[in-house]
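As structure tokens, one chain now follows by itself in the form predicted on its own.
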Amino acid sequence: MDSAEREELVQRVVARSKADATEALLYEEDFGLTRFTHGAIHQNVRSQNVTLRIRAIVDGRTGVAETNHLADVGIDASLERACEIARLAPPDPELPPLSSTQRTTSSDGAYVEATARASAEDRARVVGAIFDAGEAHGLWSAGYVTTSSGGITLANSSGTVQSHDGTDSGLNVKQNGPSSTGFAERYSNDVRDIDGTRSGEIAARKALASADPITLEPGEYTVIMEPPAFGEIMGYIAGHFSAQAYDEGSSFFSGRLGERFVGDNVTVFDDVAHPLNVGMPFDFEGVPTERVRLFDRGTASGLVTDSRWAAKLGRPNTGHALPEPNSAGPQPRHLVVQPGTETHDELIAQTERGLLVSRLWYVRTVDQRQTIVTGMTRDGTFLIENGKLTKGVRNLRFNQSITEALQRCTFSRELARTASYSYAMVVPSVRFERFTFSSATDF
């Protein structure tokens, strides 16, 4: 379905229905993955769908269903289902009114034909050149690639209608050796920007260099980490600028926007326009997103928020709004950090001691208000000495607040996307000055 073809439908869905109010959502991906190992595909999936999802509202009251039965038959019993779950929903008193929204438009970049045309022979290519790399060091691959498009429309029963279309892809390596392991990702909206043989080797490298690894003692190291490993952490720092967590006191600001936090270098936008994370302009309401400041040379300097919540906090509607309703609030998407004026050499050659770390694991909170999180560290750690890059280092724990983490730091001028499951986001590499490790393992 084209763009035309999903407005066509979900203003159909808006016209039958019975609701005081109505939204439609319509989402459509068609997604790829080709998983690897031990130098053979191993699993390779394609996945097409798409899914209806109808908000009703009835005396004040909410119900939402999903169908993938688009014929008009279908339609009419998942409305009939949302009006009935909204007649036995309770009554919200802070429920807003749906959006009456000008159309947005989508960036450059966001669609990709090259990406929405890639087959599973495009993708077992890419896995080849990631075979070749490591088997050229005796080394085997494990790992995955993916490619996906897709298109979302929204329409409501107060006039607003949005569109977007978009694509993506992904390679996510780990190189393994008999002592060691190394990673390498990459993301992009364009599958030509997916190489298997550059990640493929800088993952290679990685195992090499940190072969026979040592044990360090725990305590408080000079910490470089790169892209996919700050990611990490910066994932964990991104729901606290939400105007539902700021209110509700989970966020390390609440009470206390506009005062220094971090240093006077760190500076977080969340932009879904940025060219090597282009994402839909608008939120799950039909609202068009605005590019927000969260954090202003080190100070907490902005929420996002959503219908409710603007209205709740008498705040401007940003357009960060999940699919109503939800028990999150509104959420930043695509966070970006400035970066520095050091190359990410520079920040290893200007360090005495310390350590390069390539990629976190199994990160989890531990204390909401104090930014705690704890984690270890995988596939590719390095002790840094007199500037250089010397030994490979058995895993470490850490458990570190991000705020202290950030409030003595320095960034390179090199930026990168990276994601997981839950955020796709532009950092640079980071060193942090300080940076507790609780623990050492044997692997």
Contents of the next structure:
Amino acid sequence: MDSAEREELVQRVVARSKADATEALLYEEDFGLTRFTHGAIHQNVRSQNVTLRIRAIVDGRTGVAETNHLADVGIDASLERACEIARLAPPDPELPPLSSTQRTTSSDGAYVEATARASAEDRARVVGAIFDAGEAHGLWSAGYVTTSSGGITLANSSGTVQSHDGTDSGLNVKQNGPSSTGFAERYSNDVRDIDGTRSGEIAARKALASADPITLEPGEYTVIMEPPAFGEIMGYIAGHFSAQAYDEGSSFFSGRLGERFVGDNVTVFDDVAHPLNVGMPFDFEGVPTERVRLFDRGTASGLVTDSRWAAKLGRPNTGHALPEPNSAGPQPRHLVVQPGTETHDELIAQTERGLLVSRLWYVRTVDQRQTIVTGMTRDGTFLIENGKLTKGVRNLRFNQSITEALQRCTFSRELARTASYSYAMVVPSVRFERFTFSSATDF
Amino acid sequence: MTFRSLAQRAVDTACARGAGYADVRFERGRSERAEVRNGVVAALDDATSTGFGLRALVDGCWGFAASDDLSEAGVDLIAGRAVELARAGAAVARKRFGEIPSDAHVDCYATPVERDPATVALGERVALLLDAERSLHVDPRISVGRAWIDLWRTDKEFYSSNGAEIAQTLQQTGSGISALAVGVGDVQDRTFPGDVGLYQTGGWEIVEAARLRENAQRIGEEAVQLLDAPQCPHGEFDIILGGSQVSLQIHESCGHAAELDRVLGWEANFSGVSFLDPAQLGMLQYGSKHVTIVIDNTLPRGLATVGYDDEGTKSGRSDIVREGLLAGFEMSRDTARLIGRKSNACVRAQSWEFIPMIRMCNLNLLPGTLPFEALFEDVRDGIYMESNRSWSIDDHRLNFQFGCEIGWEIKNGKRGRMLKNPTYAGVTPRFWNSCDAIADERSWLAWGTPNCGKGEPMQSGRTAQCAAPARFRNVTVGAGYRG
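Output block for the form predicted in complex with its partner chain, input the form predicted on its own:
First the chain shown before, then all remaining chains and molecules of the complex.
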């Protein structure tokens, strides 16, 4: 379906509805992923689906039905089911009205025709280049190459109509040697930015340079994290800026908006239009998504809201709703950390003794209010001595408060898009002056 | 057209385009969720999705394509696409993992259901949730109360070019409650049952077994009491883990470690590898003699119980750890062949859109002989912990650190005062070898995990780890807060 066809369909859904108010969301995705290991492509997939989500409101009560049966009979059955659910639901005294907003347009670069047209052969060629890069150094490769295109269109009975088309592509490679591994990744809306030879070589060099790693005693270290690692960390603080978490007391700065918590060099935005990570310019209620300053020079300065939480707290609606109703509340989805002035290499050169961490694994919250997280290093951890990477280091477990770490940190001037466990973001490399490791491994 | 006739067309088309073998899985999934949050309905959804996924084998390489287009033209397109994907992979592959299966079953299976959830009015479901959620609010410091019910029904039909025809109807059900208490600079949560709720195969009887109304007040009170409880100490202690935490421990440090695709490096770039090696079968002392862990995908109420997996292999029972010794892996057809074994039916896909892959299924730690209370008698200075709150393990599945929602001191065989923020850490085989007692079958339960992430694209799997409370000696406690 193109956006005009999607628009016609969602407006037809709203027109056929007998509910007091109706919202129709149509998601379409064409997704391809080529996954490889040990010189073979073991998972080579492509899937297509279109899903219609109908939210019906009857007498201040909400029902939701979802289907991928898009003939009139399927649409009518789902409309009827959504209304039936709504009639049985308890009333919601805080239910906000459906949004009534002007149409917003996607930023340049969100949709790239070359990505939408990419084939299994195109992805396989990138994989072949990665295999070549690994084999040239006696390493085996594991990873994936992905391309996708999709569209989302929303219409509601208050007259809002929004539509967005996007593409995405990505590459993730781990090169594996006898005693070490190395990692590289690249994500872009444009598949022409995806270079198997370059990423395969970066990962291979990391694997080779960290061969025969040494064991370090756990304790406090100065740590430089590359974007894939730093992105994992930042993914665990984003939710604290939800108006819901703030109001309900689970945010580290609940009741203390406007106070300083981290270093004055820390400024973080939620920015859906950043050129490295262009996304959907409206939220799942159809409200345009604003650029929100979350940390401003160390001060917790912003909250993201949806229509419910904007009304509840008397704040502007920033357009960060998930599909309503939901339990998670509004969420930032496009974090951008403002870069520093030094290069990544200068951060290393200025470090007398510390660690360079390429990637993290299994980061989880230990303590919500103290922002303590635990997790492991993986795929390229190095000792820095007198400004140079000298040895590979066996992996370590950390337990660290994120806000404490951000009190003394320096960012690189280069930015990269990384895909954390939950969503993509744009971050620099970071040097934390103090980061606490609690145990070591023998690999 | 029926699924059967579309399936015949699909596999015929794939073979005519060059596949040596093809199988196709049609699914109609229905997912109903009801959730109440602070007295307001946060979800009341009914979602259905219908589609099919087709695997084609060309020159030892697999291609998988999926679509919601159930027309003849749609089926032809997807069959051809799967063959193209397989051929594109074969063009650059240095190795081939796929082979044509030798067996094919014709059968049907349905989850035993005592009370069909469809017979329970939506109003009754919501009333239960409103009641239970209201009972959590025992104190103004309860900032968030939640109660939820999930009902999942899947009708799937599997056909292959070598004659398999398998129809299954699966019903999975879950429910739970949670309370978040907020104090000065502190938040504490309690969840029941376990840490995600009670998820099993079956009907409304699973919701009734969870006893949400009966436990809500206690859960709310415990969340508030935790705000004022002393911090769990740091050091080496004997610990007793509640059944749901043992389930999590099995899931992370045995279930994932014993997935043969990880062992072989097929998940290396994301979920990771495993410290295990096929050469260790029958040799590695994984745990103490008390530790026997079996896969049983026929277990009544196990969340992963099915008749056949998504490669068409019949469910059964096999050992992973027998009296402490490593005895087996979770396997697919292709991975099992690489180590000279046969698949034990551990292949699942999240839904029709996803490629089938090795997933943890029902992985059960067999019960011991002691009543639960007797586990405490031989502990002089220890900690009892319940309900997971934080979970992390390295990409070899060795170095883990887990945190629980609640703990209690154990002094001279007796449970003492409540402790907040308990965490413990260890290394997998050392930890399982420190297990010296497991409670008996009276406290053994099929704990379901409804949201296990694995694979790229990420798939959410539904697994179970049946477990009873267990005792472990000399464990590092408190690392999460001491750095």
